[in-house]
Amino acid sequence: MANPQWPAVEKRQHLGKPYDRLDGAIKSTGRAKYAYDVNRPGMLWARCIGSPHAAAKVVDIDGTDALAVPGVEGFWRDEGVIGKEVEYAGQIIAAIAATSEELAAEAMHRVKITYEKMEHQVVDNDISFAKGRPASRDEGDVEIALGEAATISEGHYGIAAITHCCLEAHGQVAEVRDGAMYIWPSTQNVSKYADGLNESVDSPLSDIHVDCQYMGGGFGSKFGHDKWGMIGCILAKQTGKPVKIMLERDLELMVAGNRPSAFGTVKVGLDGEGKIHAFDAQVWGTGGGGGYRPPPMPYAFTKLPNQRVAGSRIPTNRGSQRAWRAPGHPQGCLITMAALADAAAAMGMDELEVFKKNLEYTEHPETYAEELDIAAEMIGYKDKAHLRSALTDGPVKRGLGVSIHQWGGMGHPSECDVTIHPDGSVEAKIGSQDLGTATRTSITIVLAETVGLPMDAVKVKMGKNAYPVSGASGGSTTIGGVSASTRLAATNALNALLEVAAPRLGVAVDALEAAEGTIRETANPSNAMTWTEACGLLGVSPITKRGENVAGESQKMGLIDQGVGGVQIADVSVDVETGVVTINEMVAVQDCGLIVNMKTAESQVYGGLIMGVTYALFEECVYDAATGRMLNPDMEFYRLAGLYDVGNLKVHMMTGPRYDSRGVIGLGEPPVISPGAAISNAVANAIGVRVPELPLTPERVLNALGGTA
């Protein structure tokens, strides 16, 4: 009888192989159908109004002019807020749905909006606009411990609020079909995307079908329905024709989520062994007009015994934050570790040392440990010591930096159903979403694995709100939630199998394996039928069964687990005439449990890398303290790496029985949390001084060599 834990290594046909994404070609080719190449008959075009304005009372809001316009047969206005305030600029106020995108954009211009306009606030760098008591927490006592210290080290570190900026805009196809909603978004949560929107639509939950078979990026912005597609459904049953409604890049950059900023001031204390003696930290940000959750701090070292922080929110007229790829951790992160990297350069130690002789105080000792290690022999740390000096000859300094970081990624609930079909297909349905992380691809390693079939013999249907319910894709949990859910429901299925196998073979269940496209007696594999004949004895019915992943118990049985470690290294060289920092590699050492594609693991550390250098040397909304508008909500201004930009890139993944033992864990996440406090402490270590805030911009480099960061 099939066991639901994960086989041992030397019986693994698929699972850690390095296999290419499934959807790899289709995708290239242009083939994929995402939201946006979605076009139904008789389709309109909708277009999003959104207020000029950071804060104003909205009057009036009449479209009646844009209504006159030919082709235009639809109009929508935020009722709930006539008579009160936008809170930032861009919030939708109005929606025009007309024949073509053109007349759209043409028509939204003559709906007549009046506004009182009123104060604003942008500024989020300065505490002295924080408002209420401050969050805080102490443990030990931070004075006494400073008092002791051989070396304190103080400074003043940041990271501007970014937005999401997915190259799929928000935004989704909705049609009304005998009485039923269908809609093809662009979603990370298809399961429960209609959650809600039956009541803004007037439409039974049952009766509202979703569809997201690919999707262009979310990064934790895309959970929700949002506003839009409240908007797009009610055009649709309004006019009784598909409405198709994506964000423009203006409107996608203001109002469909940022990560929140973060600075801070940070006072270290070391014994004169390098041990951290004390953290005292005051740390300050904005997540827009809602609430506002100081970074994790101190970040990884989180067993310090003298710690005291404190957190306060700036209240500011933008749009509100969202998830963003590791919430709250990519700015506890540099926050933390340049506070750590500056205290070692105080005392005159290698910031690599430190961090060695501090990891008793973090989660995961051993495993950081193992990676330091490992990460220093990938980037050669040792050989390139002389060359990391302010003092060389030339324009161009050169540095390293370390980080660490961690993360959880327990799987999340997950249901799937697999069935066993009398011709010998065999088939999951599951209800996720494959956000271009290849979940797809994993799925199917899973359940070929478990039924002992070639990858090609085996198929997964997903991303329909009909198929069985599976969680968002946020956390890094849907690797560990869907693979423990296929895992399950193809155990049960073959053991459904094997009953009706076991006579025929005259042996019993518990005694019979699926491998090799064989039923087989495991302890005499020459006794035997293939896989089709054991399917052929099902006659006509096919059989069918649910797997559902309930963490604890997938956690017991070792198929899913939580808590990785993570460490990154970056080798850059920083031009002190013209300030522009220069990526030349950086390493990457995770651990994830059990792998379940080597391949895609990989490629998703190269992606947090990449995403990673982006944030630390480009990215960065810049708003107006005079408008209170964004001045770079484009592909222009708000820049993104390049291939030139990111450098040389290694990736080595944490493998073996101590770490594939603990089961499939959450990867998405965990390598873009340190390529920011990495390249910052790098840079810190080529020129000698800190560049105090992220992006690492050519006019903060020299502002920081000049004095005047």
Contents of the next structure:
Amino acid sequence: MANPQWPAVEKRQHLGKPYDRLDGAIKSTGRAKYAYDVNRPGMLWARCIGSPHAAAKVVDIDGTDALAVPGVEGFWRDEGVIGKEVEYAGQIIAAIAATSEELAAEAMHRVKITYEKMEHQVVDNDISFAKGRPASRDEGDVEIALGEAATISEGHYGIAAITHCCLEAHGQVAEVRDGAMYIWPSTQNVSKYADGLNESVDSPLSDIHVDCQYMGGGFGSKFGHDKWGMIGCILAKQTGKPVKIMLERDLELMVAGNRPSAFGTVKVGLDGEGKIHAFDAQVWGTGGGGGYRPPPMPYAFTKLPNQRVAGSRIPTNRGSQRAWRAPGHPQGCLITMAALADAAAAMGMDELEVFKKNLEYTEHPETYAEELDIAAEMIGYKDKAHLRSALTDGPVKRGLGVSIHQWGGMGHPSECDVTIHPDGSVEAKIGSQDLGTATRTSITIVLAETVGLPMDAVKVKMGKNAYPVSGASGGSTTIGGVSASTRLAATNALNALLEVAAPRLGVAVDALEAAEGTIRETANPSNAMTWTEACGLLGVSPITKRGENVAGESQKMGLIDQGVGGVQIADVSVDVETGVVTINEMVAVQDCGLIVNMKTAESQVYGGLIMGVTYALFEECVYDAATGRMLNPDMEFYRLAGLYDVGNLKVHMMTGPRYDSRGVIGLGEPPVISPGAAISNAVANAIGVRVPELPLTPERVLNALGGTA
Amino acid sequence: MADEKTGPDSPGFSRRGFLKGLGVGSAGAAAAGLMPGGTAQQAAAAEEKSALLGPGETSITLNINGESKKVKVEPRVTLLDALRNRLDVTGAKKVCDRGTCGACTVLVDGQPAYACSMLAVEAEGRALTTIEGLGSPEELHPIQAAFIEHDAQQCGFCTPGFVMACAAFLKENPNPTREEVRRGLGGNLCRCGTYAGITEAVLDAAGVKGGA
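For comparison with the form predicted alone, would you give the structure of this protein in the form predicted in complex with the partner chain?
Below is the whole assembly, all chains and molecules, this chain first.
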């Protein structure tokens, strides 16, 4: 009888090995079909029309002239907004569908929209624009503690709002065929994509078929079908033709989600030994018109004895925030780690030493201690480190910066069906999706491991809402969810096969195992039959069994867990004459429990570091206070890091019994949390002053050096 | 707009004149990605021809991966849109649509070019290689094999363009140093963060070809 617990390390065939992603060839040869690539016979191209004003009353939307253009076949307008207000520039209020993309782009300008302009507010870094009561938390007695502190340091910190900038824009192709709706979306949530669409387009959920095999990036911004998904389906119904609706790059950057900004002032009190005695912070920022949850602070050092944090929301006429890889954490991390590093510098201490002295206030003190030593060794900390008061010579200054981070990563609810066929073939069906994290490959590893077969002897079918329901891919919850449900389903199916095989091998079911392509007696491996022979005993009836991840139960079984720690150290050079920051090297040391695929796990961490370099140095949604518009909704001026910008990167994954025995834990979020803080601390260490706000543009660096930041 | 006689799409606007006005020679223009892969004479020939076309659709023949494909396009249609929307050749991706990200990189007469920044009518008579023509899952180009080995892709949306850029880079630089790889592949952007894998893949593929 097979049991669902992970096999002991020495018995693992596939788990934890470095496998190539299974869709590597189809992606690198351009054969993978993304939503943007789906072309259907007779398909129309839709264009969304967004408001040019950040705040205005919509008087009328008239599509008559647009519909008169030959080739324009569909028109939609937001009936609900007429007579009401648009709340941000780019808010989508109309759309047209035409026989070619060029025609759609041209005819959209014939839609006549009448607005009455209103006052807007897009400034997000000035607390005087804050509204409502601040959310606050107060533990211990901060005032008394500050009075007792040996060193007090106070500073201003901030991190601009950034956007997801998925390379594949949001959107879908929708087609009505034989009374059913077929949708090919770019989504992080295949199983639930259609939720709510059924009401908007008057189709029962049973008639909405969703298929997403590949998707070009989501990072937290592609959980729902969104307004444009609904519009696409409406236009497909209206015209009777397939409709492709993908956001143009400018709308993609303005309306398809952003990471809220965070600005703040922090006062830190250290005792004479460098222990943190008091932490007093006020933060503010914007998530657009919607809610604003202040970032978690004090970050990672959550158990500080005397802490007070007040967070205020600045409502703005900007597109709404969405989850952005590790929501809130990069912001809280930057502000906290920068404030602590400044306190260490004020005391004349090394920040790594101060972090190490205070690990008891974190949730993973042993993990961080181990990781900090490894990271310091990897970057050569002992040789390169200097105090902020002792700068390197010459106009190009060099410095090191440290940060630590944490994340949950518990597996989401997930169901999986595994079928063992009489011919020996094995397949899993699961309504999950592969965002590029190699989920497809990880599910295959778990399935092959469980039934004791090579990777190419099992198949994984995913990416359709016809398959068993699996959760949205967000918050590093996918790997735990799908590996538990797949493991459970495969174990259940295998046990049904063992029941059939046991009498033939003349032993009890409990005495059998599946390994190396055989069903065999665990204690006497020569008493065996091949996998194919065993499956042949099924006659004409395949076995299909379901597995369901219920987080608490899977955690008790040791399949999955939550709560990881990671550390990063950055080595930067700063040219004090030009203000240009160069990343020399970054090291990341990361825990994620049991590793399913070492190669793609490392890729997640490299990816986190690189995205982190990008938001630390370049990314910022720049808004114009006068017009209320985003000034850089394109990829020239909304800059992403290129290959030259990221420096040398080194990744170390924590392995061994202490980590492995916890089971599988998510990894997508953690490595993107620390880079901003580590790089900001490294720049401060290099030039002797804090550049208060990210991104660390030459202008901000020079202002800080000139004392005008 | 079809009925307006001004602006870059109109017959009165000469791109050749525009380039002359900038004082951009063929080498400089090619390096800047303005006239990828072509000589000034070739561009001029294409210009002479396209100036006579439009505003309606015209039938052109494109040489894509060694095959001639007839396609009807308006003169304003980019090579990228002709490939993706009219010929269902979708490996080259549309991301920035303005010559910044490189996701649409194809080879034009063997040189890398942004297909979003070239008109389809300009591509007539040129040998076009798209990702579909570089290798196949059954018969990978060495750089594609190296991308898989070094996990140089995540979501994969930038990958076809990056692979084309890397293949062209290696042809020009068969034995690149790490620094040359970092300097030479700045014309493509990735959001998932695969640059570390890409750098290793390029160095490895160079080794496969007998490089350093």
